[in-house]
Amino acid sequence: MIKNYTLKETDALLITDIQKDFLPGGALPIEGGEEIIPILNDYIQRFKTAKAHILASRDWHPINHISFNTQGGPWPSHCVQETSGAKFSPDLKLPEHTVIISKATDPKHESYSAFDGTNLANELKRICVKRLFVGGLATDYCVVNTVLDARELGYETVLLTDATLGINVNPGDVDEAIKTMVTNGAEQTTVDDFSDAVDVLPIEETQPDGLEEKPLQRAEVKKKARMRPKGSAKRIRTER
């Protein structure tokens, strides 16, 4: 069934973990992670135009976080507070007043969900959000856990399938994550399901420190992201 979403001021866009360490060249890169950024920028423009809310979550780990290999965890050190790798991608055009949600700040507790140990639930209540659209990294970790928590809290929740990418450490993890989200009441959508088209501003207009790309190169990356199958995933490259 094709939906036609019209955004309202009670809608919110939540972008999960588009941080340097999760992108090529980072400490824990997801192959192809940069491909969803132009699509997320498209969504950002749509939400800005509708005067809807925009939030962004980030891993904000202490240096001794339990998830790190050095502490017996499964991941290499990444997104450590105040480091370059913890910064959002310069290509992600977050508005000035984006609400930033920092998660996994307790060294002894892993937090994949943007709701876990944060003020996100209170913030959504404060700004009177009724419907939450979620995209970002990674589908089978932070995205799925955030979506499930949003559903448990009673929010109408929509997964942006063209603006998420998974890890798939175990084959089928991404498909299983999507299935779990849908089973728990989340909807799936792509940018084509929205009522009005929005022109994406050139990166340099809002992110002067971003990577330089020619317009045709940006268009090609955006096209690539949209053509990616909904259940697709890239395997993570870990340190040996």
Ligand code: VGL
Given for the second form:
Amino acid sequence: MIKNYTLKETDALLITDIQKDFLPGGALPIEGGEEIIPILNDYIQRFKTAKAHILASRDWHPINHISFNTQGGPWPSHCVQETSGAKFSPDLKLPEHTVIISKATDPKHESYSAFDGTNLANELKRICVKRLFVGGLATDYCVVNTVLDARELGYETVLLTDATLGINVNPGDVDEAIKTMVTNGAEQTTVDDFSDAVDVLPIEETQPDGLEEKPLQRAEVKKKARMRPKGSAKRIRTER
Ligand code: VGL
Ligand code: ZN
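Right, the form predicted alone is done, so what does the form predicted together with ligand VGL look like?
Whole complex next, starting from this chain.
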């Protein structure tokens, strides 16, 4: 079904696990994972323009997490809290106020869903989200489990099929995951299904104002700086 999505303030974009360890060169790399990043950046722009919400989950394991081979789990050690591999890809242009959801932090409990053991459900309720768009890694683990939980919570849930990739430990895992999501009521979309109306209007309307305001703000800052007595900043520091 072709659907034309127009974004609203009650929509949210949830980007799952675009972390260095899940990308080529990382500890648990997903082949071609880097290719969905520009597409996710496109979605980010659209959601920003529509004043919709943007959230990003991250796999955030303690060093002794049950999912690691060293602990008898299925995966090599990856996304260990505070390590470089757990960082979001620097190519992903997350806005400053992105809500970060850290998951799988309990050493004894595997959790692929961004809802499992996190405050994601509360957060979505608090910010009045009605519809959730999900993209990111990995389709057959984090994405499918997150989407199924979202459906269970009653969210209209849309999988961004052009902005998700999976691991396919067994051939067909990703196809199976997509089938399961759809069976459970998730919709599927790609950027082509998005109306550009929200993109074009705000840019044309806000630019002239924005351009006039900036020099004024700068002059204001300069004036305040001039009013400060010479050496006052230094004095405050030595008094502490
Ligand atoms: C994930 C494998 C291992 C995921 C997490 O979130 O998709 N996959 N840990
Ligand atoms: Zn993990």
